[in-house]
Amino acid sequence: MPKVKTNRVKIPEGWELIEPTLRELQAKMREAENDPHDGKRKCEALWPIFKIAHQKSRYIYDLYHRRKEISKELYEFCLDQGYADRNLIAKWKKPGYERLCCLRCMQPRDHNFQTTCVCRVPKHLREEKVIECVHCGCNGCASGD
């Protein structure tokens, strides 16, 4: 006779200090995710929910990078159970990337002529200075501004 296998993970030491802030980033996304975009363009309605993924994200980036709160087996366990995106911490932990606010902007092949986001340039050499991105809504994730 086969094991029988459950799904029940276990919850790392620590999970009780984040989860309050995570719960209610969830309910935010929740909301979001549910308001009526009318009036709004395609991507418009969109970008609150990018914003509260990259907001989910930087916290528990944070948490573990910067300020050394949670242990590895909690920060494992947030990227597995997606809470945050592995790919985006991975490019904030590069130069040049610290502050990118979602990984499509910088994918040449979702913007004209084959190049970034217009929010990835820096500010001073911009020739418009109030920008959204299209895909986002970010001002400007650039690192020099």
Second form
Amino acid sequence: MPKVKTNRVKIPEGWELIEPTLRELQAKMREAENDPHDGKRKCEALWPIFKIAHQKSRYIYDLYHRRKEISKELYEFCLDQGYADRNLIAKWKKPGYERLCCLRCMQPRDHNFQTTCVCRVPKHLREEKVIECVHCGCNGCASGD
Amino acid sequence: MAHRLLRDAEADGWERSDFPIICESCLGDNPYVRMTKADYDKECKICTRPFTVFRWRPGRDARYKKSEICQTCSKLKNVCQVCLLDLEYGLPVQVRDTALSIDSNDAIPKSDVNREYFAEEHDRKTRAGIDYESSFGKARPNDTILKLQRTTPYYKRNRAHVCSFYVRGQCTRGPECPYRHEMPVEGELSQQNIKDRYYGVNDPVAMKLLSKAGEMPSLEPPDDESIRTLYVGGLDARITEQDLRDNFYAHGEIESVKMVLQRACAFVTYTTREGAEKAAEELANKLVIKGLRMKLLWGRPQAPKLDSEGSDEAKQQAAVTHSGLLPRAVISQQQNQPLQAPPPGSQTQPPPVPYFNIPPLPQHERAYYPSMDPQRMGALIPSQDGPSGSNENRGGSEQQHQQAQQYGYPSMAPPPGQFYPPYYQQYGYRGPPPPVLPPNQQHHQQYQGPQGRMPAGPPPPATGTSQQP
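Cool, the form predicted alone is there; where's the form predicted together with the partner chain?
All chains and molecules follow, beginning with the one already shown.
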């Protein structure tokens, strides 16, 4: 058999510092995936998934863009390995989307009348104050509140 | 190439439409409503054929509503596609059909293939533009319908459904739960079936309405034989005196119509007691003008006001007590006399015999001739006073409009001493006999300007006072 080139991951420095947190978050995600669906609505069962995905991405985004504690190499490594969502972080860099909950909520193509999800509306402009958006269970991710 | 279509415009014959056939209540109070349209989304609940489903939210505190039956079915019975109530009257099919004695039930098959075939045939005929017989446009509303119909939209039916988890005590959604957290109202009316409602058979709501219609109380004529005035409540700014006249003239000769816009009511006085009774009997629960339902009661004689410039609160108090008391006038006038609105001058108990506490005015003798009274309609003395009599009437009622001092009804000329005093009170403060002069002046002025009716009203009294000898 010809020699098959495999890609071996080269872990950059600084990985040991962030690894424990990332492992914890992964475990949390595993738990959420295996949770039974009893007593929950169909959409409600998916909310923890979105929440934890947001949390993971948030952690890495904070480390690199806000606190600047990891190197670019490590940051790219995390994104490539799937510890954070690149597209979601891209949105967080834009003004007005700093607290975006998930990518579905701001996609007009996914909604009737080409609007966004209600969680994107600031609380002072909404009529109902307490909401849980149907996609990700978000309470309100407008940048103002 | 563009004119040749591969498919011949949906040859399957399924229903497509542009806008739903719905009633005002179902459409909602918001003029800006966003509606989604989904072709062939669901099957009609009656004929089970696919149709275009429209979905919208009828107002802020409403749930989303969607059309439940297809347009063919709704046109057959002239009902709203959502609530299955009649489009014109808002009544269940059974009520409308029994009231108008329509019976098309035999013609519409109710089962299986027959039903689908009938619906398709009907649909095809409509689309081809063949005039089929629709009796709904031609039917004139009869008594029962007028009594029962809804005149204003009813938005309570657009509320969210009751939260079934809350009923069991298990609602975990808390404040964000979009369903109503109330206990459901149980009863015979809760067991309704859409097919029963549509065909007008065995509908509990309809049966309740029909029995209620049979028992609606009729307006009892009051004991005091001299009352020839009807109180009409529930007025609106759009309703004019002419509307009231149009509705009331058929039952007898109208002596006067006084509108009190501040209290949203009017008083219609007939020249004869029989006319008033006839009007009360015919119009009691059925009076609907310009889509607004009117409340009809007997009027009560007013206590005369000592002060024509009574304070606003006193006027309102007088009016309020009157509106509150008017229904009871029907029963016994004597009992209610002490409770009549006190004249603003005396806020405490009015004198027990209110008509005689005003000393007769010097004009009393002079205005004794009925034709001199601007309120009097029609001529006793022919020729000159005839047309001026009717002119006076218009002018007189408008003068009263302007002044709006009293909330009773305008005086009825003939019984002297009883109702004269309140009427002449108004003029008493403007000086001696303007009632005599303005008719002549109006007479002349109105000949000059055809549209000078309204403005001719107030100026003549004003000029009348200045021109008095």
